[in-house]
Amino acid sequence: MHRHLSEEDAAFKEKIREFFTTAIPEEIRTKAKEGRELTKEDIVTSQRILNEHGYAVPHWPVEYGGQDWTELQRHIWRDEMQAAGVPQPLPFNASMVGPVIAAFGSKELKDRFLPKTASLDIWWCQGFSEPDAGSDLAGLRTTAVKDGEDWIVNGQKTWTTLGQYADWIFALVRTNPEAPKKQQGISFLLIDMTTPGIEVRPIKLIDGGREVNEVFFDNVRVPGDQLVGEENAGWSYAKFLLGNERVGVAPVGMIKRWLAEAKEYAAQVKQGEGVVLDDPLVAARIAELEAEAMALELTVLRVAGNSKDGRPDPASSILKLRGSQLEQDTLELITDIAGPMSLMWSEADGGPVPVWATVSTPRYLNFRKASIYGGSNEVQRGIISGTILGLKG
């Protein structure tokens, strides 16, 4: 893939990769590559080591903490970066939030959010889904209702990763309930989660977690300064984060570290007289992946390379699809490999049952929900027939 880098690429290829495996500490990258938990202190340390060197959110303005890089050259950063086993950026801050804001807020919101949010001196979470809107996010209830400058927010938000660590939220709201489509009428606030009347609610995960929460909204007043671009066109903004959101998705640096690890491990577990390596139907079925994983990579260059004044590609609901699909398939694999030792779900260090075999079975639960955030498979493949195939149903 990268053996026709240009001097150029190549020196900036050598220079990130030693920034990442020096700069950030060895033991935060080391939890990272074993999928154990990182702390809130674990990621925010990471991330102000990015951005005090200008590596946090290199796709932003450049007077905002960007760089002036080509498409090449960020993939080459978020490839090293995941292959160093480096936690990225938050996403609901670097790919998220902060974009839409760089894109659509006022020159206010920019001086006054972008900075803290590229530091993660705020933190972010994302207050788009609810009960009865999470692929039909258009069918969203949570309401603001202008009282004199400010708005009042009442509704629920669902599945908000990370919240409990959040001192702010970006929600999408309904402002105009009369309007004629349900995609029209939905403003895109910034909220203070230090505002009376929000309440935060865990929820336990399959995995024995709890990363994600419901967020409730009771009478919540918000400032009229923190409504994002225009009123009733959230949904354009929204339809730009997430088609950012996607390309994120497809983390191509991580999956072929997997990959790599998975053969690691399948080489060290005993089977018959050899190892699971031995059995040439693992052997096909690694390669096959690693295959994948390739044509998933040139994808990511080609829509990163077709990306329009910031704009996403509408492509990248392909890397979506195809990139939680290689996800899954790759945390099954080594689960598999794994075999009776991914019963053990707790950390077992310095016992009998390696560390990565203990996590194998709840970070393959876990990764059961990439097939569904960011817009689930089934949108992402309705997107693709009609936008970009041009297919009718």
Given for the second form:
Amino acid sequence: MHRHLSEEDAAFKEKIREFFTTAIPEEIRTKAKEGRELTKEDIVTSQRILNEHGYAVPHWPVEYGGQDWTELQRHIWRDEMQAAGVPQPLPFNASMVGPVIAAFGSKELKDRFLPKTASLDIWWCQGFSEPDAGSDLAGLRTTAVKDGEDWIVNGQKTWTTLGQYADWIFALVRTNPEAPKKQQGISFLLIDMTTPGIEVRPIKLIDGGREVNEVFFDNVRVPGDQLVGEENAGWSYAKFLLGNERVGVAPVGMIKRWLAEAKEYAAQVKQGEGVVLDDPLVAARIAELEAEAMALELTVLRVAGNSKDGRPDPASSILKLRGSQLEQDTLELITDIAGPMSLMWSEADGGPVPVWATVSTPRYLNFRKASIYGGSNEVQRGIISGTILGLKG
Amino acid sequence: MHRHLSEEDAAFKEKIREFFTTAIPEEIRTKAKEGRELTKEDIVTSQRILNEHGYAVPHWPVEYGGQDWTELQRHIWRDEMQAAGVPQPLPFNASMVGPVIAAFGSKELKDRFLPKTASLDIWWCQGFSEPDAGSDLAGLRTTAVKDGEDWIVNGQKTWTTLGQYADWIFALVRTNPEAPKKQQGISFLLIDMTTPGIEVRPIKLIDGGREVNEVFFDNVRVPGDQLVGEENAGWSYAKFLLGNERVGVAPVGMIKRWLAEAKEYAAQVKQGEGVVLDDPLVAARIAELEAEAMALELTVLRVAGNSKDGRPDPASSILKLRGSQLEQDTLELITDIAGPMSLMWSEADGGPVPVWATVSTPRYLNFRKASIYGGSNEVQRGIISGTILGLKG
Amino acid sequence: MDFTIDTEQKALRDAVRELAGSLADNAPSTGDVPVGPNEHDEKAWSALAEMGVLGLTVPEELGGMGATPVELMLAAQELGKARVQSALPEAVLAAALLAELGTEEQKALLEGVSAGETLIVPALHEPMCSFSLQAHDVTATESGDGWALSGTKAPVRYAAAADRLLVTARAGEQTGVFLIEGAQAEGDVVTFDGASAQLVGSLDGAADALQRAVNVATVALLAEALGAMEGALAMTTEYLKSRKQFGVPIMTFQTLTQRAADMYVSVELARSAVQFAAMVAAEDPGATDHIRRARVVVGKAGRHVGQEAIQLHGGIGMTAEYAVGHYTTRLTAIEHTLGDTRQTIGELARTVRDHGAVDVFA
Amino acid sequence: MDFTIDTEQKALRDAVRELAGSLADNAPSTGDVPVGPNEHDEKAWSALAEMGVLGLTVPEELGGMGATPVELMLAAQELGKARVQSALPEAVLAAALLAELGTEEQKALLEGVSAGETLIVPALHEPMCSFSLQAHDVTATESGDGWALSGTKAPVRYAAAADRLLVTARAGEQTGVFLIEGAQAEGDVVTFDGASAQLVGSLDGAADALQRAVNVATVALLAEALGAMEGALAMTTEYLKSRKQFGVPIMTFQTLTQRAADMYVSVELARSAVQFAAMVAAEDPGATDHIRRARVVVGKAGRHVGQEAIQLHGGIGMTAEYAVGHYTTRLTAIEHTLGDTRQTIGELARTVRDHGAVDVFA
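Can I get the form predicted in complex with the partner chain as well, since the one above is the form predicted alone?
Below, the chain from earlier opens the complete complex, with every other chain and molecule after it.
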């Protein structure tokens, strides 16, 4: 038990920080830091640069662009990336469908999809949730029926993040409605978004942004070789994916950056004879959040090290649960620091009110999703109480 | 809608404050304010004085010692009583069994018990909870079987507060085990604690105090004329009683006194060059609690006014829920103000560490009960979600 | 203390409720629904004027209804519940200032204000400054028989639609209130470069009058927040009853219903605080500490209820086409209008030594 | 960063676990169970000494084990989990001070300390003062070749059982650490009236050394708290599984199980913070800010877990005969020993400007 970084890891940290802060265009990183919406091009540009240097999908198998890093190195990579404001590699590609194809796909599927998934030549979106299957994901109703070698897909997916940019969708579909349990009879399909019969409808969120969509399938024909793994075994791949998601999403580096930014902001906004950061209540709130973020980061380091056989430790639910709470608390704090300026909503530059302040409220509102999407906090508590504590309802 | 006190009410407030701060021995009030344990004699002395002046049971029928007061006047009475550190009239007598006998008892029972209940010539204790019937009170198992005109009682009660002082106990007993619902078949009996077959065993609490007991009944013979109201109708009397309790227990006056005391303490304990009250975090915490206590007091005034037909507004669950939380928060604050002094546990006077500080931790621990006894906060939330919001599980 | 409302007040409340409902029904609720701070809506504003809502707290002799903050509260609560955002709190603040400090000529504007013909809003906030009644970087200098203003105010809600602004500006060590006509606004930003303005009242009297006007406007804000919380709670309980997951209504999940109960507790405590604030302001608009306590209670309740309303809805609560998130948006904005919970707690903290227990009757 | 423990550390942990279990088994658990702060227990103390726990962080050349705060943490956690209260944190603090500042003669005491033969505890707290490393009303004046102490220290935990005290006292503007033998204690109160004492180290070096010693003792306290939280959580989940109400195990009530999950989250975050604090102290006992952050995390977690453990148990959780409330008692005491959450947040708040993001590697 020791906390110092080995010389090797310290050098790794230096190298990677240097890379993130020089190789990725500053304009993109600044936009990300200010909390503005990134364009598709921003995200693609950034991921291509990362991928060219082997930094897009380090947790993948080495033969498909991964790195033989330790858990600690992966943490440093994530942490420095978030600290530098580098957009994360698109999670649907890097953390979701990629690892599933790598773990359960055939050699053909891997060769066909993984390179373009890493380079973001294919932009993936996720087709899991449905209007009546949210927390109860296994209650999904979108069907795929065999027609020769193909599948015919009908139904509706929702909450499909950035579906408007997507080239492909990975979807859970019901292939055996007769299965005795609803978790059985689900398969994992890869579907080209340009296939006839697919329609994408945007859902506007309360912050005004368009980041999620409904996706409708009307007799969509999907070639049989786009099934991942076994027929009717999709639920176990989905669980694998969701578990990875929990580990991947703990946004510690981002929370730390936000807190550092919050201090800069609070040191600029005037209050009385001084600035907001002089207010002991604000400084105390920051100190508390810093301590809590530290505990979260340490838990990431400790729990990630515990993962076994590629299956995430159920304790990773802590990361999702607490990570989303700290994100939300920090954005709430920034909105409070913005004070009356938070009443303006604008991404326009150059006015007397800085962008960080005029996006503070929509950003705060947007991140209310953090405790809902990707397995709500209630679901995470259920995993903890059921799987870890053995409390069965 | 207006907030000023009528001249009459203002005069009432003056009169009653004058009474509490002069007629009740200062020694008793000081002990109560310091959070020390009161003796039986202290409580009896105080209630006798109150009763002699018509101030012990103002919410009872006038013919049995009540007062024809408005809800507002009752609030002023409670508030000034708590502010002055006057021990509340024993709740088992004044708020529990008294109103039940007054509402549902025969003329004989009223004449026999109410005067001595008001004067505390009879000290009552409560026999409701059982080891396996806490939140699920209706699951109680203590039985009463008819034997001629008498009842024979067998079973066990628990959490009987101050049972060691009690002359009589009012108990819920199962008189019809065959009833189709467990809420049916329960009766409300009055039992002399000196009856053969009753044994009282103390339960020590984590603060070291003895305030609750187990009470065992072994073939205890209870005369038939000690049944309140109808046989097998005890559950509705119990609900009436528990509703009254919720209204009665909102300890607003006490919370306000504690907060005022907390400020005095914080202005005395040195920290750095100044005192603890100079710490903006402490002052802010006090300001917040004062605002929350104000909202609670206003809600007491508003909701008490809404009660209909003597049945408490279900909104009175707010008072129990929030009242206990604020009690606990305030005592937590006082323990924090005591700081290292809270590590000593003592009621001994005259040392260099004041009694308020050396009782702060046991008092804080003792009041963890506030959210458990008398219908836990989970039960109160259940009442709110079920009865008020119509959310049926 | 009496929390009951009389027949006339009930009639006002019912009338506003009906109006607010019809205004809400006219707003788009599918497709590209507007989000965030609203634009001034002339039609809705006229309808409110017609009902007398805009002149509620304006004295009768100045063309208003001569009612009290209690009536204002009843109206604002209904608007909040129906999600009708408007410049009402801002207009109330401006009217209170003019009625207290204005010359005869300035007071004469109030008739148009009550009638919805003249929109006057305050310009208090400055960029990179937390909320303050003192102006920071906007200055006023004497110029002829008037004053000249310089500096930037932002955000000034409804600036673009306003006929006149009441601007706080520094004159030496003091802050005065200035009436200005025809200021140029870019969105919510108003920049002055020697713009000519009238001083309203005196420099000496401005601070206290401003605090009183803020207190009355705060009653309107807190009441609107109360209405929003009521709406959010009602939608949430409705959703818990109707929505199914795992084959059963989600109200069978106790963790959700217990949290709905906590929301109810927050709403009811806020209700008491809001009604009290209105009664206090009706008696003495200068009773700042009580109003501040109410702001703290409502601010915390609004955050709790707004956040939980979305969480208990799940994803649907995040969408613009569904109303519940708009309540949360408005609650967040109200919390940052004319002060906020953080600053208010700090101000109350500075006065905790000045009293023993808080006395709601004094 | 490496959170794994080696074979030797595992052996130590297992040995302490076994010892702690047997000590706990010997304590009365029915009838008139003791509550609150414990008395010094000679037998338990000797057993801890025999296992080497008392000398864990004492350098080998001074008769100790020469281990690090990591080993101390492992031991203290087991004691906390088994509800074995002892003077370990106090003894560790005193030993660290003597080892760093003491003369050869003073250091020679440490052999007896490690052997459990000599009990030396710090006397830092003063009546009516919040926690501080500076003495307030206790003074030291030079007297011959020694010093004379005056004033009152309280509470001084284990004062009655101690052979010597290490007392902080004001000498002019500075605070020094003084070693005193045979002080008279009345319970936890020690009053000096010109008592003769030795200065430990110099007045100039006292402040920093004291902070370092407090930091190491804090690791022991926080680890004990972690053990207590683990114990409280384990008892609570066990209770939820076995206890029935309304005819079913109460773990069918989702509102309870979701709260148990939140307790688990608090415990695991606290675990990370405690292990980190131990690693940091092992590297640099002067890394005060990191230790303070750990204190804040553990303090808040302890309050949450301690309070919920009682609440989820209901009435039984309040009773002295049932163990869970004792965990809460001890967690409350730890939170107020050698500083508390409130003061620590205040101290951290004063340093937030000094760094950008917190760096756990630096």
